[in-house]
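Quick heads-up: it's one chain on its own, the form predicted alone, in structure tokens.
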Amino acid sequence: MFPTPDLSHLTRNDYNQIYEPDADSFLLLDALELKLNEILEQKPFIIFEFGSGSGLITTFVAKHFCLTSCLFFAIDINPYACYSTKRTFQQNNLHKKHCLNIIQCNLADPLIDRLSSKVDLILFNPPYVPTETSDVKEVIERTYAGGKQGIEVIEKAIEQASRLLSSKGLFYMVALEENNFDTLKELANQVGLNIDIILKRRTLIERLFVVQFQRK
């Protein structure tokens, strides 16, 4: 088991502004480790994370999955998350090996054309909790409010991933049982992606799973 990146630089004040890594975060780490050989076979160079938050996931991949220098894009609509991702990358001494581009934006909106069919690995722990709307004002609410069925943000991410992924690219995403795998499969099929569940876990309050998308 790979060690978790050092997050000791983040304080309670930071976690009042960004999502604090929880069971869903560590489930995604475990799923990535489970798929280590498959990911390494692809020799990813351009790696993209929707909603980087604390920077845990991007840093984990940079530390353990990239044998040579890689190009990372860490995206978050929250400026505090962008800053935290930068700090986490530096705390783990990865800024000397890899190139990290931190961009404050809504998913990949300004990058679709630039990175079309070029991204080898996409990562996303989305706001998946069913809520009345995903359009919320509070920073912390944005980390979990997924709108109707919890898939309003997920649906857009799947569509964007279908345009970003390289021919052999892989997309790993956390989902909640209420998001409904059949619904996710239909969304993936509509944009030419295959989807498979690769890991499941039940917590005290949630039933979570991680899915892998790739081109058909």
Second form
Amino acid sequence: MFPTPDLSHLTRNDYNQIYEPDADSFLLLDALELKLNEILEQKPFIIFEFGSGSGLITTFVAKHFCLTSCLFFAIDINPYACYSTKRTFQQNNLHKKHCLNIIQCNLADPLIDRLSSKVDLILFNPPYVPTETSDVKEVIERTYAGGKQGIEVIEKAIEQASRLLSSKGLFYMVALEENNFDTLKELANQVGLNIDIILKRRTLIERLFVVQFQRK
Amino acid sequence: MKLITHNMLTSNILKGVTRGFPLKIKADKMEHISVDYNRDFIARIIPRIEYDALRAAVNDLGLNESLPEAMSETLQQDDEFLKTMHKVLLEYEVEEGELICPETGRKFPISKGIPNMLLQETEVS
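Okay, that is the form predicted alone; can I get the form predicted in complex with the partner chain now?
All chains and molecules follow, beginning with the one already shown.
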């Protein structure tokens, strides 16, 4: 098992502003590790993370899945998350090997045009909790509030991913049982993506799974 | 924000904007941070760069870097050119300033090196 990136620079104060890595984050890391060979075979060069938060996932990938220098994009709507991602990448000494682009924005809105069909690996631990609306004010709420069925943000991300992915690119995302796999499959099919469950885990409070998307 | 980041950003999600590229840059605070030169990496990045937009950014910032008017296949093998591209794309950091939509003039602040491209719902097309 790969060690978890060093997060010792992040304190309670930081976690009041950003999502603290939890069972869902670690499930995504485990799923990526399970797919290590498949990902390495693709030799990913451009890597994109939606909602990078602490920077744990981008940093983990940079450390273990990139043998040569890669071009990373990490976005978050929360400025504290953007700074934290930058700090975590530096704390783990990856900024000298790779180039990390951090942008405060909504999903891939300002990047879609230029990165269209160019991204080899996409990562997302989305706000998947069913709530009345995903349009909430507090940044910390926005880390989990997924709106109706928990899929309001997920739906947009799948659509954007279908435009960003390179021909053999891979997209890994965490989901909750209540998001409903059949719904996700329909969303994926609508935009020409295949979807497979690659790992499932039941935590104390949630039934989670990780899906892999790829162009048909 | 490095110039490679700038090269990937558009403002065309704004209502009424068609291309939104390249964004103009205004820098209030800039730094030069040296990065180890990696020839393979920069050679791999160059085909993905909009060269005219990069030249416009260099011009906006008033950098004393000479980039030839047009890029060519021969240039992409030229070590001097690759080193200049490395420096321009990866070593200049705009810490404070703004990006400006070329069509509407909408300003996007850059703070602590990170551009804020968030829009109000009413601004989105």
